[in-house]
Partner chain sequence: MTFKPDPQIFASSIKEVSFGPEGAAVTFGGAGVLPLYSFDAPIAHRPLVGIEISDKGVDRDLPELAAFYDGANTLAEIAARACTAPGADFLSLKLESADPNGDNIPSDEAAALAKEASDASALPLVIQGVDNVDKDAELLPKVAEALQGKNALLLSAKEENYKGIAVAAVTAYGQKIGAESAVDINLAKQLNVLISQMGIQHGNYVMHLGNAAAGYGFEYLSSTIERVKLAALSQNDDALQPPVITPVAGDAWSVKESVVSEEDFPEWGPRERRGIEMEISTAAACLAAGSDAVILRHPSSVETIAKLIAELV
Amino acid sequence: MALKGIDIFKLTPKTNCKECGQPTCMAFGMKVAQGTAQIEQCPHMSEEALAKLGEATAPPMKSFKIGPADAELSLGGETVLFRHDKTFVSKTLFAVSADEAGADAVMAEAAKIDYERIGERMRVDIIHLEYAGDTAAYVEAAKKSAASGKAVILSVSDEGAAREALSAIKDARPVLNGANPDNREAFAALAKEFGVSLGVSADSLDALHETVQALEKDGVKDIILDVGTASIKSAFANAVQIRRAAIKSGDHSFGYPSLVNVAKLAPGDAGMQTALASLFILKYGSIVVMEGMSYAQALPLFGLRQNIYTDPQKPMTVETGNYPLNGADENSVCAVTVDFALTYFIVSGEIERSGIPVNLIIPDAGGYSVLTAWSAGKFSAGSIAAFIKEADIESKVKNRNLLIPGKVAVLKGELEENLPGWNIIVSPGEATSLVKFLKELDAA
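Mind pulling up that one chain's structure, the form predicted alone?
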């Protein structure tokens, strides 16, 4: 960040009015410098100061959105090279590629990938439509792609075909990916006319940099940098060098999201495309284009993406409370587990699969797994009993059977002392055994 806390403080009104949520203007300046507050939170900042601070505190990579308004996707906004330094901001987006002839089949397959993991919807984000020469068919394929509800990338370097496709789906806010040093002026005009993001490629990083600078002078604001498909080695090197130039050197002409077309880097090789997609989740693909995606590819890729694009300073947690599953009421059995999101969704998923009504109680366990929370003293007989009393669970639930995780069976005796009148039942050590266990418990 270009300005320090004291520099930001000098531009504030220095009234200590507290309307920004901070006790003093100095504290506000320090928060803005740390990136934990926004300059717009001060209602008394002058326009001149806002303009100066806005430019100085803007992230080294521009952020913007693509796709239809009701399902828009975020790109850019990155501030660090390594996740452990702070956090990555905009998750890698996955696109499946097709030309006008194969678009229907690709969209049908892409629609099959749609599931939830730890509270996040996992699906193919974008249809990447490659122009193969038939303009009329391309426009129809563009319409169908936009109608799917997914974002669309129009990968076309023919100005006429690009114009017709953009005219047909302009409300879907597609990405026009086809600018290069030769057609830069025409494509810059198209991007401005239709208000879309523009993908740009070149034979070398130097040529790419010069083309981006020219596009910026032409007034194009939202740019996506194609890292190229000459080879896997060059694509990887370009992605890293572009990101380093933006983050470390403050090169604003490389401060844009990137696109990596692994479908062209490893055509026909689904295994290699999956491996490359995982590589570019880490280094530094904003959009990764694949030939297609099956569940066998989606499960590891989405899992990796979710792990990488979470804030390492904040544990993944769910809200504390009582979660009635399968229509549970006051007479249903109770179970308790930690607030670590992954544990919650695994356990709740198995309970839902059993069909047995269960009140799943989630106390504050620090966002740790069961054994980690127990060893850290965050998930103890005392803390569980205290939460049940604080949340007034006893007045809301008549059933006094409480299931505890099998891995902390040692808590049974102490819990019985802390919760008189409750029957503490040790459930299996693995969530996968819960379905059978609950059905047998219900039948008993």
The other form holds:
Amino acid sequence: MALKGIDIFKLTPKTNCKECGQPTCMAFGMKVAQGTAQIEQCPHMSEEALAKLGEATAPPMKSFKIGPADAELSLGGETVLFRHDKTFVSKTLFAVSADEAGADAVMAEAAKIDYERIGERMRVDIIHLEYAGDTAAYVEAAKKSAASGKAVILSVSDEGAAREALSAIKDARPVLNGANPDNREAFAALAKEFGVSLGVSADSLDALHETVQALEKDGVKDIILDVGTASIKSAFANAVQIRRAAIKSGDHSFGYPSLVNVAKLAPGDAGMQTALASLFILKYGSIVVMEGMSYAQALPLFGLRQNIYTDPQKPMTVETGNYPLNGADENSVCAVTVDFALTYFIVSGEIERSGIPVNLIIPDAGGYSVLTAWSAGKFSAGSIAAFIKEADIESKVKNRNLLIPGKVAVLKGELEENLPGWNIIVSPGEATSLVKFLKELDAA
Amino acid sequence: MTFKPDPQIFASSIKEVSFGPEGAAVTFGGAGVLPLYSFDAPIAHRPLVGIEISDKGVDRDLPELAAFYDGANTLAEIAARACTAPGADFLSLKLESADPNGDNIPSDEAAALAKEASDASALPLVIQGVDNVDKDAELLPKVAEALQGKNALLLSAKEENYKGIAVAAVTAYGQKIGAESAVDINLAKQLNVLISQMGIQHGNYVMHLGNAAAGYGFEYLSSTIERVKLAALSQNDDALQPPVITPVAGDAWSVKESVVSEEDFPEWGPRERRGIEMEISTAAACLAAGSDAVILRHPSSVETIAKLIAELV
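Given the form predicted alone above, produce the structure of the same protein in the form predicted in complex with the partner chain.
Below, the chain from earlier opens the complete complex, with every other chain and molecule after it.
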């Protein structure tokens, strides 16, 4: 829970020495409470006071990294329950699951998912290795998983097997998921010895809470809370209640990232796993473990994740340039719209649906929608013409027909002046009418 | 120290709306907790799943869909078959032929098609207009008249055309309507206030807060639904308490992922599976945000989402 300025003031030396840059200790306390000054700026704080403050001002949810140093992944650090309050911080990570026998096949499948979407590389983040009893094979599978360059979760509650696998791949900074109330002490020791984060599960939230507190006493720092696989209903209830306790009630023992194993919640049912993964992208799944991931699943899931984890203050943009759609070439008609990702996707989607080849030209419009960009002066006849010159469209494309969005029909005259030789065509005001419009234009 | 649960139970709740003929009606809304939080308190009515058909027929390029509708050729046959899909709570007919950007058939003819589907349907009916304010203003009142006594839910009334639609559908023929606004909490509230000022009571209208497919600005939709639910429950905002219906199918099946052929994108695999997964992912995310009903096209998506809801609520 956040401290008030007066509480912080009570911990200061109350000498008003001004060394922190503030006129009085009280003023300093107020600034710290607001977050505009740091407690370390006071050189005279006692150890005891610092410890007390550290505990009180700790963020509601821990954040840490997993995986190999050159491809590390972030977990945790969330401060809100709803993204309209503030940006979500660490995006949901996707893992695919295999036991020692199935690891090769699953890794080969997972490697196929690798593509870029609006500047973000989309791929399966983690290999989740489930221990099935053959320690030698498990260690081999762990080595191969680590060699794939992805992060690895060792899902094993057998201490001996865990130790051997950890010894083999400790440099890849895997997650050890397998602590429970029965093996807690031994697993706490393993996590500390190998310096890895520790996943913990229990039969109830009560037992989980107690086990986490015991692990904290054991000195384990980076903990992942497994929401369990008893049922879909309990997994969802646990994920929500854990995050809500951390953020809303300030319960630090639940202030850790979560892991949801949808492979076990809906075995053999890819559609249900997609449904669950989508649910947990919105509601508090830090790591989602799936049986496998096809492109059909990856496309909506990565798109959804990208949407949910955007900064609500900052619009997503696509890169400026000429996008030839439907196999457009130098003789195909040109069209221009803004660089706001949503607008680009809607417009390019409709053009693709029409099947008509179009060179879609995207200038820098500040990431706004058409009308907003136009009223902000970021999408004007001048800026469009300047971009067409700057990107050297005129030497790359011979066609001199340029479609402009219907909402900025007013730009037609000015564009004709700025772009001599071009024929400016006003398209419909709504993208939904584009297919019909393009087909008619093509037929004419 | 044990864990102290801190359930969020609100004094307010989402309004209930029933549609469908007497004896076969379905009800949604009624929750006094955040969406799907049945662990906080029991939820009165689970979210509903509708199956969408078009008056233009079935996309028989999709093998599974074609097999499901095999032998069903007329609109009546297609409607009857759709109602057999496991997990479907209601049928949703999209009157696509009436679209001025398409076939543009007269409203009378489209209303007759609605009647044909309704007579063949064993489930409560939702009618989706053409998303053109002028045409819908003419079409939906005719549909309301043709479906007298069916207690259908008509989508949608917008700020530009709500008056005529509300009067004809609700006041004259006792149907239910969806109030549709662009993805924005204030616009949604404003439209609900306008509708209530016409004397139309809660229980007669639902909210349609727009749609988006996963990956296509979906965060605007989900954040809007989440904010609407929080305002309805925690601030007892009466004007934001109608249940929310989200037609997922239209967007999910028209984004690139569901449209391009396997020939052009071989690594993506069969188109039908891509459309199903897009529909499932979008619908599950809508439910997580707070939609009280979703409309899907593929029987396989309907079954999965119905199962998800049954597991959660």
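By rigid core we mean the largest C-alpha set that fits within 1.5 Å across both forms. Numbering follows the first chain given and starts at 1. Quick caveat: nothing in here was measured; it's all calculated off a predicted structure.
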{"item": "Threshold 2 Å Cα movement between these two forms at P363, rigid core reference", "value": "yes"}
{"item": "Residue shift check between these two forms, rigid core fit, S90 Cα at least 2 Å", "value": "no"}
{"item": "Displaced residue check between these two forms: D70, CA, 2 Å or over, core reference", "value": "no"}
{"item": "Shift in Å of the T372 Cα between these two forms [rigid core superposition]", "value": "5.2"}
{"item": "Core-fitted comparison between these two forms - CA shift at Q22, Å", "value": "13.9"}
